[in-house]
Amino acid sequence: MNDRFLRALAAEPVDRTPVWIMRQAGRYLPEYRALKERHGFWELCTVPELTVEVTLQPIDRLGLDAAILFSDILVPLAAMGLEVEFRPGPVLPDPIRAASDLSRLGETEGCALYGRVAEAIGLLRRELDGKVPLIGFAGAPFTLATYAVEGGGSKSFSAIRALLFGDPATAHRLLERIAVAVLASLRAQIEAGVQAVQLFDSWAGLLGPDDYDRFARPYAERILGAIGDAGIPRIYFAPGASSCLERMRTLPVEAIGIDWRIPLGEARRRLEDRTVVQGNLDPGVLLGSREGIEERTAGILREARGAKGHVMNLGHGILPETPVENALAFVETVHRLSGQGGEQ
């Protein structure tokens, strides 16, 4: 098996820097768009055979070092009984806004939705046949609470802020309930066979460091610690939250994902090189020229020299407008330059 991704996360020597791309199975691929014309997004996430097809689409085409399960971070909220729609972005028509709303949240242990995800993972492990490792994932409790309270995306995030600062007791009760559901989701994925997991805290950047320590970090830490006995690598990624990097450095993880808003070298310094780093090319660079992609990628590889370990990725998900040939150029550049000692 190509296990350089797993070895890099264990801070072991690799022949070249491993690379995968967040949202690597998705809208920039014509084969994905063709499939999406016949099936809705939620169907792709919940019908195991379709999930497998989408997950595998970029692997051979781009030569990536890991596959990531095609799913959505809102699966635990749906498993708890909240209605989730995609129009095309996520919409929760009946959000959680008060303590009385918590009674609408159900338990998720053994739920059919998690069972379908687990079935897809089993099929994927057989299809991959050891070719590359499979990554599972979930949204962190604070991020899922933000969606549950806002009812979708937002510009001001006033509803979640009102709950956090106007009724923190209810906010913590909601975070506790979501943490249980997220942990159940990750345990189901691990039992089904994923070989690494990433916890996405996509909205943690809304919080300053002290509030990050109140509302986000404790719940992420609890989940990451609870799956430690599984013996697989754990990655934590909180884009836009570089002000909280010092608060992240003792999380029970093997790697911290870094977004493009902070130089990788600075992130390493602030993390004190306690973990492997993952990232952090600006996704927008892949909309430019091959020469620009190569130059910026080479710069990140230089910044990773001497790191405890490094997994190359974008600093966030690949943009839908990205030409496939540019994604391929990125992967090829990482392998070529790091294989030539460009990271040494």
The other form holds:
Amino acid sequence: MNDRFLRALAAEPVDRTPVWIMRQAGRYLPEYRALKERHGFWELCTVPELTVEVTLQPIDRLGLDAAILFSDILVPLAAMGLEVEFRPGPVLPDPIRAASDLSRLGETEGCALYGRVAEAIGLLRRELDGKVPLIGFAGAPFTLATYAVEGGGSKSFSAIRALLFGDPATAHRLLERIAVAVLASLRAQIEAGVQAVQLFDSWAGLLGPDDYDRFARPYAERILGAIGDAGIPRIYFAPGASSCLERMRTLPVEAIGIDWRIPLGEARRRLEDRTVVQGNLDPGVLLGSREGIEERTAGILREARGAKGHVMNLGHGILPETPVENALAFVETVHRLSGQGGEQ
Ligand code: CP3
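Write the structure block of the form predicted in complex with coproporphyrinogen III (CP3) for the protein whose form predicted on its own appears above.
Below: every chain and molecule of the assembly, starting with the one above.
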């Protein structure tokens, strides 16, 4: 079995650097687009056979070292009873704006939606048959609260900011409720067989370090700590939040994801090499030339030399416009260079 990814996360020696790609199953793949002509995005997330098919699409084609469950971070908000649509960006038509809206949120323990995800995980473990490990994931409470309050993506994020600073008690009550739903989701995924988890705190970068410590970190910490007894590696990723790296280094995790806005070496220094690092090629580089991809990838492998451990990835999700051959060039470059003692 290919356990490079799990070995790197355990800070054990590897024959070459493991690599996977955030959003590796997605619109840049023609076979994904073909499936999307017949099925909606939510269907792909909730019909186990379809979830399995999409999750596996990039694995053989690209030679990746891990599969990531095809799903979305907004599943727990839907499980709590909020309406969630994808057009293709997420839209929540009835956002949470005030204390009185909290009563619309239900419990998720044992819900049908998590059951369907668990079923897909069971099927995937059988299909993968040890070929590569399967990653589960969830959104961190701060990021999910941002979606719940904004009702979707945003440029100014005024609604979540108004709640955080105008009515922090309600913000904390919302974060508490979401944390319970996220923890239940991760526990269900772990019980069903995922072999690593990643917690995405995609909007934590909205916050300055002190507010990060107030509204984001404690909820992520509680969830990551609570799943510690499962004994599987935990990755935390908060793109755009490198000003908070010092605050992340004591999180109960095995690895921290690094976006491309900070050199990997600098991130390692600020984390004091206490954790394994994951990343951090600018997804935009995959829109450029093969030479550029090779050069930048080699640069990251150099910056990772001597790290506690390194998992190669992009610094955020792969862009839908990426030519498949460029994604392949990235993976092949990692295989070739890191196998020559390029990193270890
Ligand atoms: O990495 C993978 O291959 C697993 C699949 C995955 C998806 N979403 C599929 C998806 C994962 C890990 C996510 C996580 C997710 N979802 C995050 C955290 C990662 C990040 O980007 O910071 C966030 C913020 C979301 C919320 C979300 N869902 C957004 C912003 C969008 C629109 C994305 C876009 O490119 O337009 C979605 C929809 C979504 N989730 C798509 C996919 C493949 C596109 C839907 C489509 O095919 O039309």
